[in-house]
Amino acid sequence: MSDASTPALLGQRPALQTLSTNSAPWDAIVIGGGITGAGILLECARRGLKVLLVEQKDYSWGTSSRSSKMVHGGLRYIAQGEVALTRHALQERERLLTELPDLVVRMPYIFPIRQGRFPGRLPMTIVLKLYDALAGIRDHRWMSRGELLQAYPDLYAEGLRGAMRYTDALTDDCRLVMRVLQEAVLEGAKARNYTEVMGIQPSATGSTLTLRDTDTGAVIELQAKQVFNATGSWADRLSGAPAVVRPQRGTHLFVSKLRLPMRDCLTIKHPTDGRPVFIFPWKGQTCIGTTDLDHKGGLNQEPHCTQAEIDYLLTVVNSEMPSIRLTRQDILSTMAGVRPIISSGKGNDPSKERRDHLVWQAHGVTSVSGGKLTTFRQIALDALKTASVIGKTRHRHALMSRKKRCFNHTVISPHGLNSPVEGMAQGAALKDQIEWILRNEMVEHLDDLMLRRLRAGVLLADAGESLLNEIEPLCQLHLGWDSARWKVECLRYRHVIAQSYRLG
């Protein structure tokens, strides 16, 4: 637990007001509360710049909070041909797992191989030696017939051969984008979700920009320097450039860990287009997903999964596994998300788009969008040098270095918090995991804790009904909510819940 001698967190949420810099601007505004939003704002912070980040909902609301968890190289983009991109993300993968060993954990990845079926065990053993080779590591093997069906006896036994076995990393891309924000406060930097961009005007001492706060509806104007625009999916609404996203979705299902036990990451191909799946142990349930759809809702509102997601993500699992004979009535919860790619504008299949990053400048606005959750730091650093706040040698030096740490400071937070596999905790344990982050990660609503700070309505079956009366005091005492204040919030989070989240 953290104390009176722990340095100052996120904390609350800062007046409005408080932004303001009088005459003098502030050096840097990064838009967007995500991971890309988050690793710029610590490398601004980091190199001594006067740097805020807004957010219009809250951290890691969009795609932040809803990716696969994978901390990973991308071993598909080896057999695409992007042996640059799959390097920068295992270089990266390894920096977090030594960084963060609490939040970024190595897991292992079960790749069944079958009779007549590609690929089969010398081209995956190929990959995979030039996969470990651009980590800087060894860690794939074979595992035999036998070895795989003890370790998994519910696969379909018939032409299977055996598997390749590997390594990559789970995390809570939530709790990563919490870390790097503190990291960054520590660091100097300020933030304030619920703060929406109204507008972006070229100024004498570079942009003046319009923000309102989503909740009261009270308006600033502030001035900038540098503006950067990493709003993922919203990107083109901000550019001041020809719009480049093209927003997809990905679902993922949930359902507990006694109906679908796993101990590892299992990666199937989906039967009907060949698809990787993943089948994967998370926080204490097991997670399948994902989809890959062009996404044509909202994208203000929560994006929920159709039937449509839900039939090929059981299908996948039901042609590997049928004896587990997997329905609807298993799923705890569903969680769909939204990933900015950048077009090519050919027109391809959504899965066969590129997922590396773009960087563009138009109007005095850097702005960001597509990209990895692995790769953050090197989004960042790209999106700095776009900006000229760093020359190309630094950035150079920066990308290549071993030596420098993205993490330099120590967050003191409860056990257990951080950590990718571990259940719910429990008790006191939960009281002081929801006390620190009460007072540490600037909770505006009742769904800020519950869906992504401690992911309680995507991990319980009743969403976390059964913690309410627990919370409820908590936040009368950190956030000051009366019982009118806390009657509004449980009433928006069983909409989002229903909404979103849940099976009708």
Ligand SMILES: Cc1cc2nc3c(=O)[nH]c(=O)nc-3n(C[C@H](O)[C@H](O)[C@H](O)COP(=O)(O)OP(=O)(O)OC[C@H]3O[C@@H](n4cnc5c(N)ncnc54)[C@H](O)[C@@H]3O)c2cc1C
Second form
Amino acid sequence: MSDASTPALLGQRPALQTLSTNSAPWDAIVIGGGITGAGILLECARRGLKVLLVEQKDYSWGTSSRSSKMVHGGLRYIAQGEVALTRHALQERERLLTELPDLVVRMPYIFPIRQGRFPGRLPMTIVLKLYDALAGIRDHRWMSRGELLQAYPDLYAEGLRGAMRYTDALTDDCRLVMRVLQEAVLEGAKARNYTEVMGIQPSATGSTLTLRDTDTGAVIELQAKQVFNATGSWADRLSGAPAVVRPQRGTHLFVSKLRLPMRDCLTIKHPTDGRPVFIFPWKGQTCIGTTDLDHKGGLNQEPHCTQAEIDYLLTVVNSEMPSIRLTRQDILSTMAGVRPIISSGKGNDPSKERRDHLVWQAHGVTSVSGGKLTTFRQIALDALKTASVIGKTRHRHALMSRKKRCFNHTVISPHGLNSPVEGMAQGAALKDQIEWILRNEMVEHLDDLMLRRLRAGVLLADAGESLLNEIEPLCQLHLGWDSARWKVECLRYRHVIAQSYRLG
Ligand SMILES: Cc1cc2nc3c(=O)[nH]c(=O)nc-3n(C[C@H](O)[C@H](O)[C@H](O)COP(=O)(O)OP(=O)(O)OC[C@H]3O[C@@H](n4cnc5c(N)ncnc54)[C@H](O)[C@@H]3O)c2cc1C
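Structure of the form predicted in complex with the ligand (previous: the form predicted on its own):
The complete assembly is shown below, putting the previous chain first.
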């Protein structure tokens, strides 16, 4: 597919010195290239601000490539009484389904109901009526026991009464971040990955930021009138205020769809703690997740899961579908992410902490953390209001208006929710996809391409090793990598995969 008609997208990484604006300050600098930073970048650019986003690693390297990929209101949040959070999220879900139909797709969710277990059919029906009403749709129904067992014959049949079927949506979180960044760039914003903010000092014009190119070590100082600290789990480091973030790790397992075939997202209550765990089809394989634990590890290393987390997730499958007998050997890959949770300070059970976001200000820095992938637009608008970039009325109007689109530009790219699992079968399509990414998505390292842009590292049994021969000449052509660079990149990629995405 051609992208000749598409105006300048992210493209290649600009030289560090080009970020200097000859003593004129940036209107705003956004720190953090996850979904929150991307959303703020877009909303600033749309209002005509001269705005730059910097990310210390790769775009979406933090939590925003490691979520459960659900664009949803969150049924459990409504059950916890968080109606406003759920309503906003559902409105955003509907908006994204309409505006990005290639990237955000409606997905049936199935919640089996068992004799004597809470919740039963009646409470689930009441909750789903409200859930659908908040979204402005009616898309739930009862599935009989026979219909359920026909669709999922491996389900443990004893005590099974049937299931509630409803719909939510799935996406590829990394691709969603890239799409928001591309939209922002088309609105005039700039962005640079592998650029860390080392410090922020108040200055006459607002703030002076010290930035470091994490690949070369080069340092530069930039002036900005506004600073948005959208660094998620890292937010306390730059906020200049007392700590509020409680980092919590969630892990997913990927298994072959041949071993655990799924057409819908099955929601199972874990037999030991009653937490809902999802088993769902994702880009040609099956994903199981998630866990929810305090994360004690360093934030700058790739998070990885523990044996206890793997056992926890295998248990949920094997207790609900005992004949499947899923084992460690069936696991293609694991993916752990660290959720930025705004701490209640009460030391609650990690699953019980609230999931909404917080915006706060100190020393001229507007910080934002927490929330959801789904609500990135609302989070961005709240941050802009707190920083007085928009007033209360414009904020309310932008939030409520169903007419205003989030995505006004067309980005002609050959992917959406395409997967290398299917792409392997259509070699030419996958090559087109890779070339488009290399030209337009600021790939700096092989793991950017393999783990985030393509997802080959998590979806393919060999982590995409069999594709590397084909990819090397493309990186040479589009990124100018010689064979020495290629070898370094392959070593780096294999190290990341072995350390954090594969069982030892
Ligand atoms: C297991 C799990 C499952 C989830 N499932 C869902 C779901 O299904 N649906 C949903 O809506 N939400 C979900 N979430 C929540 C959602 O993923 C997060 O709320 C969201 O991704 C947070 O985005 P963010 O941009 O705030 O943070 P991040 O994506 O972490 O981005 C912050 C970025 O800041 C960068 N950074 C840090 N310090 C610096 C610095 N000094 N200089 C430059 N850059 C810096 C980091 O490298 C990082 O990339 C889930 C979260 C987890 C962990």
